[in-house]
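Starting off, we have a lone chain in the form predicted on its own, written out as structure tokens.
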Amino acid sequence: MCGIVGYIGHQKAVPVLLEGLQRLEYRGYDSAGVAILQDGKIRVEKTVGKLEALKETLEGKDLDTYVGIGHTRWATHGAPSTANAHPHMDCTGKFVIVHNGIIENYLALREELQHLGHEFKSETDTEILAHLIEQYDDGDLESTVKKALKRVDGSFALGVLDREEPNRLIAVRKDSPLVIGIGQGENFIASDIPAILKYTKKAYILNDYEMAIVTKDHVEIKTLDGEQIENKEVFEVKWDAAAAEKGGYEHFMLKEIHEQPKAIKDTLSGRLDLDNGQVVLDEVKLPVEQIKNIKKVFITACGTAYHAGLMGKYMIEDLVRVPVEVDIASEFRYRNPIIDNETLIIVVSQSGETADTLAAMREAKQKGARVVAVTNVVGSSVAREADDVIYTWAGPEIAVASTKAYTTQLIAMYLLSLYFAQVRETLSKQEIKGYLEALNQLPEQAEAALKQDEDILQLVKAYAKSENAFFLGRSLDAAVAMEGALKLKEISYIHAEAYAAGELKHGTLALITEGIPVITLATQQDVYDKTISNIKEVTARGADVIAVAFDTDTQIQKSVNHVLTIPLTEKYFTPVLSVIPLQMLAYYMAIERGCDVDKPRNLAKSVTVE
């Protein structure tokens, strides 16, 4: 997620902006910039890379000003570059903005503005906002911004400066966080509290559709409809800067687990046409005839992304009726797979830089396959080299153990599968609409799945000294079991293995001993009775079974020791919800065992070498 800072007051603005941006570095970014008002003009300085590069650019320059805005960018629309870095200006140089969020209708707006004579310097969706503000300029910054935002679909946290109104700046928010820091003779805007903690611990937290008009001595807050908001509650920050970088969470992993509802919502945003029952994947340019002629699909990835690929296999084979193979990327290129121009390769990589995945993709392209990439990083190698890209809008994931990247990769798999079914007409419009309505409920259901900390903490107390654990499941649950086992082993260092439950009799039962925890997923109704039979097999041998089941399941507690629940959803979408209690179990188990949760031993976030 990008970072925003803004300042107006009695101090020199640039050091304050740089300090704020530095406090937001934990969020991840690929470029940075500042804009200041100086001598009646807007001056913008921005660079690709880390803040040090921006500081070097600013060093020795005359920067004597008391108002400005700054930004650290995590690329979404447009690769990392100086042109795409924020802040962005309009054609006249009158307005400058910084923005977090996604403008969903930016392509239509860009085309309209170009017809009106506006010239664009970047590939970003953000620059649209600067030109919209220019287009609707009525001489008053507040009303101009309101008019412009009426044209916008999507999410935004926005900071705006006008060279002709140097004594105020505008901040406005919808779906992306924004706070207003309250000082003495100075005020601040920021996308997160750490940016302002050096200067103040008092802030207003903007709600959706609220606008702040900020001067050095006053903050006025209104709705976008113009209604004055009186007696806005002042939020008093109680934690220190280091904790605030994690949003009050003890670790980045826990923060990222709790960010999943928003990440899911963002990845779905603009891609569900619920009225017409259609998936909208404008970024996939694969011709309709080529989609109809696909004879085979390979999905290749590593680690957690590989587990997401297994879900793609289930959906594509069942809903699109095309055979799918899922390969670990490090093995794919060495087995001389049978590929031709009627083969589609789907590569999945959070970073877009995973060496084995890149190598597998290049091998497939050489053999004539079309490649669709699922990645979280705009401008990454995978994104640049693939024929088509589906971006997951998870934002930067800092903890080594992947959580929100995984769930958004699942969302991308669902969208792609339903899109192919739509094009190949293997599902009716009514069936697709039903799936889309279920997808649309997932962010809220994910929020509900998070609310079982107390139950999980009790389990942790009981099993934290275990050195072995097993995960079982059937059908899609088997793939979720693999991800749950990976989470537990990589951060708690408990030896954890996942098995398809039907394989118990083929060796695994020999490892079941008295009191060993066996985490069993029981969400797939077509194999539910068989799963219960497998549970009885391990309980008969002394295992303690922790089940993950629907909150509507009134029978499961009769067969297990403990139950963690998730809301009821379509069978294909259960992995998004059922993995959440497994992530939380792994996290709290690692805490109880004294492990370094965010940086487990021997592991790195992105594996960029073979």
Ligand code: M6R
Given for the second form:
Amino acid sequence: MCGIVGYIGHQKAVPVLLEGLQRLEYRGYDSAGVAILQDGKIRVEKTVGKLEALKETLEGKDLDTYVGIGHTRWATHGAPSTANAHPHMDCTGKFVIVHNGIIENYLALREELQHLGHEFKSETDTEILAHLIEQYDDGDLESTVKKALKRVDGSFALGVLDREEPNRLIAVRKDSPLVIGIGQGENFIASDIPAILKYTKKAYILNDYEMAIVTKDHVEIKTLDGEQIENKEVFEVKWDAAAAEKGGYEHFMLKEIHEQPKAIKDTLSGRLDLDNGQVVLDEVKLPVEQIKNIKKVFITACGTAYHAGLMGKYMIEDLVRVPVEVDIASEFRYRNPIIDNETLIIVVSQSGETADTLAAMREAKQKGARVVAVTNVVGSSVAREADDVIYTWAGPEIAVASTKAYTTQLIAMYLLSLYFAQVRETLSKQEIKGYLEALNQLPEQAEAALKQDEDILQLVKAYAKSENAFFLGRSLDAAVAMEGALKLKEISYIHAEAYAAGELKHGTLALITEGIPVITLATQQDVYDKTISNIKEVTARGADVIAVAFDTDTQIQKSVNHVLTIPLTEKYFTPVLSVIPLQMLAYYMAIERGCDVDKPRNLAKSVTVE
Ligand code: M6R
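After the form predicted on its own, can we look at the form predicted in complex with the named molecule?
In what comes next, the whole complex appears, and the chain from above leads the way.
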């Protein structure tokens, strides 16, 4: 996620901007830049890489000024490069902007603006905004920005400077965070509180469609319709800087668990055409004829991403009627898989840099397969080398344990499966529409699934001393069980095993003893009765069963010791919701056991060695 800072006041702007950007480093970034107003001109300095690189570029330069904006970029549209780094200017050098968010209609706007003679220097969606502002310039920055934003679909937090109005700075937001720091003879804009904490603990939190007109002595807030907002509440920051980086959460993992509704919404954004019952996946350039000819799909990935891949198998085989194999990437290329040009490989990787996944992908490409990548990191090796890329838009994931990466990978798998069903006409328009409507509900339903801290904390008290746990489920629930077990193992160090519930009696049942926690997912209605039978098998041997079930299920509590609930959704989409209580269970267990949640022992966020 990009980071924005802006300053206008009595101090030299550049050190304030750099300090702010440093405080936003936790958001993840691949390039950084600043723009200042100096001697009636806008001056932009930017570099790829860490802030140190930007500081080196700035060293020894005359940067005396009291107004400026800065940015750390986490690439979305366009690879990490100096040209794509922010700030971005219009053609005339009159305006400069920094942006966080995604402009969804940027392709159409870019074409229109090019037609009008605008010249683009980057591949970013952001640069469109600079040219749009230029296009609508009426001599007043405030009204110009408002006019330009009327043309834009998508999300934005924006900082704008006009060389002809050096005494004010404009900040505006929709669906991306932005705060205005209130100082004495100085004011600030920032994506997040940590950027301003060194200077002030007072801020306005901008709401959607609000614009702040910021001078050194005054902050005026209006709606984008021009309505003045009087008596806007001043937010008094009570956290210290470290807590603020985590948005007030104790750990990045907990923050990322809670970011899931927004992350899911972002993954879906612009990809559901509900009116026409169509999935929009413009980024998949694979020709329709080739999609129709796919004879076999392999999905390959590691760890959590592999668990997301398992869902693709269920959905593609059932809805598209193409055989699918899911392979752990580190095994895939050592078994000489049968691949030709009618084979599609789907690789799933949050980081896009996992060595085993990359190696599997290269092997498949070499054998003639077409590769579709599902990844979160723009410009990553997987993204660069794949034929088609579906980005998950989850924002940077910092905790080692994947949470929002997993749920957004699931969403991407759903979208791809439905897209194939649409192209191959294995589902009717009406059926696709039904699925899309259910997908559209998921962000809100994920929000509801998050609200069970109290119940989970009670379970933690009861089972934190257990050294073993089992996770059971049938059908899609079996795959979620695998992810639940992995989460518990990697951060709480409790030995956990996941089983397809029907398989337990073929050996593992011998390990079930008095009081052992068995977490059982019971969301799949076609195998529900069989799951209940499996629950009986373990309770008869003394296990304590914690079930994850729909909140509409009135029967389950008769068979188990504890129930965690999720809202009712389509069969395929339950994993997005049912994993949430499992992530929270793992998190709170780890806390109770005194483990380092964000940095579990022996593990790295991205495994770039084989
Ligand atoms: O970046 P990737 O998605 O390729 O990473 C794959 C695995 O290393 C990763 O999912 C790992 O299993 C998680 N840290 C588990 O929470």
